[in-house]
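Below you'll find only one chain, the form predicted alone, shown as structure tokens.
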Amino acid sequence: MLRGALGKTFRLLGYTIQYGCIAHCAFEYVGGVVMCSGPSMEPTIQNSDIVFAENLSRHFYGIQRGDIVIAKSPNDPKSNICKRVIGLEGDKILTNSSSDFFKSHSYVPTGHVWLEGDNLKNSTDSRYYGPIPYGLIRGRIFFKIWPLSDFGFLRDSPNGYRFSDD
């Protein structure tokens, strides 16, 4: 009886372990659902709103100019950041001050991005930390799922690009 009750255990123990680490593959490399709290991505992303990211796109370099990505926070490596990407390395950033009487320009160097929120008075984001190593980029966001009057693909930016050219 005693050997019956350990071999249940057992199988059982195995499996919870096989299916932990699937699950764990699963949320690591294909994507998860996430909350999005704070104001530095309205009105795209609201506070408390629920998304989808995927991870592939980072893994195969997927990361486009206009996409909504998770990273890990420059400043806070325990958190995360909720930002759309503005610009990609090589890329030539107009950077505006608070006033926007003062124009500057910035350079994404090389395996770096740059990173704004929608919410541009009400985000801290590339502009006061700089580009960011696309390795701390975790995934994508491309869809809402919460709340329901908001279900469906996300919008571009409100902002457009201040990719420049010249």
Given for the second form:
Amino acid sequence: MLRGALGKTFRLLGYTIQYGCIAHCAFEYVGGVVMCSGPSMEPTIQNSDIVFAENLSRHFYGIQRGDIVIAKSPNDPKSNICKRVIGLEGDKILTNSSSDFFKSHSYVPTGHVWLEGDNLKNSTDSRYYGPIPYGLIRGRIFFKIWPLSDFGFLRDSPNGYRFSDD
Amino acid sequence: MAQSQGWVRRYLKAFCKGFFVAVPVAVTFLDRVACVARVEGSSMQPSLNPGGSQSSDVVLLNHWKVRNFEVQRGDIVSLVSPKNPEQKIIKRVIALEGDIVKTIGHKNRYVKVPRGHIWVEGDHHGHSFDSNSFGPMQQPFKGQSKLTMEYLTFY
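Next, report the structure of the form predicted together with its partner chain; the form predicted alone has already been given.
Shown next: the complete complex, the earlier chain at its head.
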């Protein structure tokens, strides 16, 4: 009887390890479901919305301007931030609001991206901590699951003027 | 006839079962626990690659140790290069957040390392692309280089 119980325990352990590893590979290389909190991406993503994030774009270096990404916070490596990519390396970025008379520009350095939240009035983003390295990006958000009233692909940026045309 | 077909089907089933067990477990192990990497370049001489281009050291990257992002001053770590996300660089941690660093060749003489950042330098000063060039580094890095497998150097 002891042998039977031991055999069952080992089998259970084996299945746990196997499914745990499959889950790790899925979340790391394919994508997963994420819950976002905070007001910095309103109106596109509200507080406690549930979205679907994919990691394939990050691994194939296919993140583009206008994508909403999840990245590791530059101030705290244990937490994540959710912002929109405004500029890639080499892009010209407006570093002050459009109401100022003298517009100041800066260029995004190589290997970095410039992130901004959609809710410009209430968002701590690259305007505060500067461009972040591409390596901090974890995944791209492209689909909202909850609330059901807002189910579907995510909208384009409501702040179109932030993308500077060359 | 039917017997040989049954044999092929059983073989394929066993192969798929093995594949779906082995590949995720191996990938998870290499990502979360440890993996092996070859060191190239001279920025960490004489600690790593003392032989220069003749022999590259092979190191063990310990991912398990840095799962909570805890490193000490003096650890050798592997990070994603801030200039090129496709490249990884190996450097030594000189200072943690809150420390003040006396720089070599940086635009400011003294730099205070901000919260969530670390300061890294190669051991071979002057031949190293490190924080003296790109400033303090955001913290999530690849892994910690714990062992140098000297006897596996390639000639």
